[in-house]
Each structure stands twice: as structure tokens, then as C-alpha cells.
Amino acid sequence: MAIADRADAVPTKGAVSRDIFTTRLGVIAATLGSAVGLGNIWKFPYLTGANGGAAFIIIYLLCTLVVGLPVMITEHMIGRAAREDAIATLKKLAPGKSWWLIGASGILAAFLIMAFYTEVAAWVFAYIVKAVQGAVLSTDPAVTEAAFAELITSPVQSLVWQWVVLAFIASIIALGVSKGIERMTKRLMPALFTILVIVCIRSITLPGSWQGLEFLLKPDFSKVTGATVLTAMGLAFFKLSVGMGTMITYGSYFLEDQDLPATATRVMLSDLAVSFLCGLAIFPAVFAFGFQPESGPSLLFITIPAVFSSMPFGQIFMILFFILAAIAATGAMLSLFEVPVAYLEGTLNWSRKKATVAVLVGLALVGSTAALSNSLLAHVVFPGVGTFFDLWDYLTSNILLPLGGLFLSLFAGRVLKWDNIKTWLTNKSTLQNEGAARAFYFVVRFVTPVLIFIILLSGLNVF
């Protein structure tokens, strides 16, 4: 269906019609494209490694189910109901109240997440080139560690690769929602899945891989602290791209007949599947080659090359793997970039090009703090957190997103009326999903906000 037909059906502000997603598959692909990203390939494995394995995964799963999923449904629901950017949505649904501040904090979060995210994406892009050159192919931890250190401690390489990433994302954003975001993501997700399965098979069949499987499957709760639980909840927010308005913005591009609870559930399950595949690709190899599971953000970049070095046609697979990681990161970065752009375009009436350029410049500035955090700015260390890179990561996942999620769940459970929620989630009773709508309303009222509140306070050592 052409965009023009669809756009007619969408309530718009003034005479400007909104560019929205054109097919249901496109909606799932773009939403999944936002959720799946470096969070699965890089963050999930490194946090799982650093926080003890299976026990962390179980807590993360619970948080995804009772915190991440309800917040995602909330965001899609209010976004589609208002069909505005994140700030305007809350202003429209709660006129004269302060709830729009959730959207404002979301725009801040988008910038801060992009600051470190583009840097990790920069490493991924650089690794495509390194893989082509064959430079990082080795099963010796010392060699792959040194190759990674060489990249991140070079200010020039870090900055230039970050700019390459930013310029690439901005050029897709400038094309618009359906032609840019939707078309990209629909093609790339299946390819990612396939290559991951191949890498998993290699990793699991390495001699000594069973220790990695045990690490992933045998929980040991003895080392779990409040901070661990907060990290797991932060990951649940980060993974599903919720708590800061991305999903409100995407919800505003959804079709009127989209089944929202079903869509969110499908996205959540697929996203979990990708994370587990990434865990299976990485941990058996970590133990097989004698790497340290708790090595932190560098984990992906020092273990994955070792896996590839140990398999036939490894170089080709490694090139493919990092290309796909770059693609996954692209879908996620598009959704982050879109939040401030949608605001400048919608509320301030800027042209899409002007908004894109302004956001690009802002991101390059904030991002440079993360890009240089292992070189020129390595001496700037925040106690208990780490460098600028770590600070932005910590601040967004562990504070801004949970706070955004807390207020969004309060908004859904306390401010919105059940009648409205029922109408929005059942698409005016055209869907047979009232049971799901009721379950959502119960959880978002009585479970989600309470849990976020407790985990946030205990994670921050308030009690």
C-alpha cells in the first residue's frame, strides 16, 4: 500500500500529513530493528559475563516480562493514540500537566545513549575493515586484546569512525520514515539471524565449550546484589528501547489496525532469542579459548575474532558478522536519532533536513566525550562509575530509562482511564484481545511501577 493512501487516514496537525509505516510487517521490522542492536550483541553478553551468568539472565528475563513489556505497550498505545512526537503526545493526552517532562528527559536520554552507542558502533565498523585486512584473526587472547586496545586508545581512529557512523545514520534519517527506516530494517533482520546461528554452532562445538554453557545455564544467586538487579532492569529497558519515548515516536507511525499487545510480545520474544543466540555464540568460546567472561565492554571485540580464527572460512564469516552487527546497530541508532528529529520537525516545525543536521552536530559534540574516553579524556574518571563512556551508559540505563518507565507506567495505570485503554488496545473492540488488555492494565497499575521503584532505590543503595 502506498504511503499516501495511508497518510490520509492519519490525524495530522495542520496541513502536513505524517509519513508512517506502510505495512504490518514493516511495523514489526522497524520496532524489532530498534530493539535488536548492540544491546544484544555487545551489552547483553558483557553484562552477563560481568555479573555472573545464569542468575543475571533470570533476573533480566523477569524484568523484561513485568517491566519492559508493559512499558513498551504503554508507549506504543499512547504514541498511536496521539500521533505526535514524544513530548507532544504527553501534552495532548494530559493537557496542562507536567507529564510531557518524560518526553523531555527522553530526548536527553537519546543524546546520551547515542554518545556511547555510536562509539561502540564505530568499533564495529572499524572491525569490518580489520576483518577484511585479516588483522585481528587470532585465537591468542593477547593478540586480539592488543588489536582492540590499539583502536580505542587512538583519538583519531575513535573520532573518525564515530563520524562515519553518524553521517551514515543521518543520511538514512533524512530519507524519512517509510523509505528510510522501514525499508532498511525489513531486509536486514533475517540475515542477522542466519549468521548468528552459524556462529553459535561453531562456538558450541569448540573443545571445552561446555564450561560456557554451564555459565549460561547454571544460576548462582549468591553474588546477586541490589546493584546487579538494577543493572538487569536497566538492560531490560535498554534492550526494548523503552523508557524514553522511542517507542512513543514509533507508535505514532503504527497502523490503526495493528494489534499492540501482540506486536510488543512478538518483538520482545524475538529480541530475547537474538540475545540468547549471542550468548551462545560468545560464552562457549570465551571459556574454550581462556578469555575472561568479566572483561566488560571489550568482550565482544576480543572473543569473537578468536571464534572466527578457529573455523574454516573464518575471515569471511567474521566480515559478515561485523557487517550484520553494524546493520543491527543501525536500526537501533535510527530509532534513537529519530526521537529528537521528530520533535524538531513536529513541534518546532523545522524541515526534516535542518532537524537532521542539527541533531547530527549535537551528537558529534556529545559523542566525542565517549569517543575520547580511552585516550585524551581517559584521565576523567567518575568515582564508582568510570570514564565518560561508562557514565553515559550508567546514567541512561540505570537512571533515566527506569525513571522514564516509572512515570510512563504511572501515567498508564493512574492517569489514563480503563475505557480509553480498552478502546486503544482492542482497536475499538475489533480485536478479541480484551484478556490481554486487562492483564496489561493490572500489571501496569500494581506491579510495574512498584517494582521499578524498589529496584531503583535498592540499586542506588538508598536502603
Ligand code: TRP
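Definition used throughout: the rigid core is the maximal C-alpha set that superposes within 1.5 Å between two forms. Fair warning: this is a prediction, and the values are worked out from it, not measured in the lab. Positions refer to the first chain, counted from 1. Compared with the form predicted on its own:
Core-aligned CA deviation for S375 between these two forms: less than 2 Å. Relative to the superposed rigid core, the position of the CA of G134 differs between these two forms by less than 2 Å. After superposition on the rigid core, displacement of the C-alpha of P207 between these two forms amounts to 2 Å or more.
Following the display of the form predicted together with ligand TRP, present the structure of the form predicted on its own.
Next up is only this chain, free of partner chains and other molecules.
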């Protein structure tokens, strides 16, 4: 049998027995929830400000169009075409070939990302309680730094909060795709935008906030270098949650008449809007009170509490901010958790509850190594990498995800036939988007693999 040579692989109405998303809004909400994460809150805004402001945004958008977006469309396309989990999708479209290893890599990546990402989410959830209690209500960064250190170096707190997060996510996953993931994300995404707007308004109306706006928005082309472009390329790839099986899995739940290129583009632009609003919510306030725009955990858990503690009604806005961060983390974790669950449920024919419990237990065990990386396992260091937390991050971000994205783009551009791609993306010519389909095919065939290969080499410190 030829590889993916059947144009009728898109299921016909009534042919899908598995649970799927029930509305277009549900598709957008779930997919956006997967793309939006904690990186939107600190990484994108900080990198934008540090790499030329508006100039970086322009470069990032161009990179997204040729790096992240084509891989997302590929995952949605093959996921819906096969209506299977990440491994079974590739086996179905390329029978007898080794392309299924892409799906296996994605499932492994999703699992390992959850192993350390749930610990960061655990800190966020813990900080909601700390903000309510006023435990981190201090304008002194030394105090907030001590509070954060006390949390991450406590084995009990680290494990318990990670287990709370895992149990919360598992309880949603166990309900299924439409009643669990879709229903939750349709509520979370509007709440996320609402809280963002509220915090943005407060932040940009503070005296002295113009410095933060300038940091984020002023185009500074003198900062644009080859390293800037490479940073934008990497961000464009990693920000859309591709290469880890999530978009293949979610694509398998899409409506059969969903416009895939349009959906992926809307998700990309909405994700950018969330990142931009997060920058407006954070950096004007950071500069208004004389703090430094540092990135990473130091910004989220040390600087932000001190910033909000400096403003009137700061405790309320601090609570809202960490609820916002928890929402962002939840959407991402739902998609990551669903990837191995879909495999166990689909390929191994496990019940959804059994598959959910199995993944929950596995993540609790492996994730504990990340949770204890700053306490009981702090002495375990991998040369050139760091702790267990750093190891899972390195393996996924530097190896598995770029490899997955690279081979997915090669699969779409070199293995799949144009007739199939045209059929799948135009929904059997019912959509007037053949131009977009042809543009996708050209980019994913000749441009995307080269750029992702560069990202892979950069992550491996080849240059």
C-alpha cells in the first residue's frame, strides 16, 4: 500500500466513534489553551523587550509563519485525517514504515515536559494561596525571594502541591474530550482574557509606567542581530506547543468541517495577543516601581509579588495575577496529559479512567524527581545539564521537540502527496483556501525543515 495515497482518509460524517470537540469555539479554546502557557507570561514579553521591542515582534511573526505555523497545521491535518493517537496516526498514514517513531517521540516529550512543568505549575498554585494569606505581600525582594526559596526547598510542599496539580488535571481529563477538556477550556480562556485586561489597565495607568511600555514596544533595530533572529525562530517553534504530539492528538478531535489553516492562524494570533497583553500587565508595573525586568522564576515569584505589594490594592491584583498564571498553565497541562492518555485509550484499548490513573501515577513518580530537585535530590547533578528538573527540560526542549518538528515537516513535505494535502486542507474542495494550502505545502517542503534543523543545532550548542 502506498504511503498516505488515499484522499478519502478524512472521516465522513458519522464515522467517528471516539469523543471529539463539539463546537468550533471548543476547538479554538482547547487549541489556544494548549499553546498558551507560563512562557506567555514571562518569556515572550521579556525576550521582546530585550531584543528590540516591536522590531522583535515583527521578526517573530515572520518566523512563526515559516516555522511554528506549518508544523501546527501539519499536526492538525494528520491528526484529523487519521482520528487516532500520535503513534497510530503515523502508522495509519505510513503503514509499514518507521514514521510512527515521530508519534512515540511526541508522547515521550509530552510526558517528560509534564514531569517538570507540573512542578512550576505547583509553585503557581501555591502562590495563589500565599497571595490570599498575604504571605508574600512585601515590597522587599529579599523577603519574596526567601518565601520562594522556602517553597522550592521544602520536599513536602513541593510534592504535595505537584500532586494537587496532577489530581486537578487528571480529574478534568477523566471526564473526556468534550465534557472535560472542551468544557473547561471554553471557560478558562475567556476568564484568562478578562483577568489580563483588568491587570493591564491597572498596570499601564500607574505613574511611570511609560518606561515599561517603551521597553516592550519601542522598536530598537540596533538590537537586531543574527542571535535575535535565532531567538525568534526558537520562540516561534516552541510557543505553539508543536512537536510533542499535543496538536496531533487535538487534531484527531477536530470537527470534520474545521478550516485547519484558518484555525491554526487564529490560534497563533490569539497566542500572540495573550503574550502581548501579559507584557502590558507586567512590565509597566515593574518599571513604575523601579524593579528590574528579569526573566524566569525570579520575575514570577520574586519580582512580581514585590511589584504588586507596592501598589494600592496590590494584594487583590497579585491574587488575580497568579490565578491568571494558573489558568495559563492548566490549558497547557491538559493537552500534555491527554497525549499519553489518548495512546493508552486508543491503541491499548484501556478505559479512559484506567488510562488517566496510569498516567497520573507515572507522572507522580517521574515528576517527583523534578519536585525534589531543589531539596532531597539537589545533589544529583548531570554534567553539562543540571538537576533532574533541568534534565527533563533539556531532553525535551533541546532534542525531542526539535526532532519531532523536523521529521513532521519532512513527513508533510516529502512523504504525503499533494493531492491528499489539498483534500484535507480544503475539506474536499468545500473551502476556498487552495492558495493557503499551496503556500503551506511550499513552506513545509522547502523552508520549515531547514529552519528547525538550525534550531536543533543551536539547542545542542553546535553553534
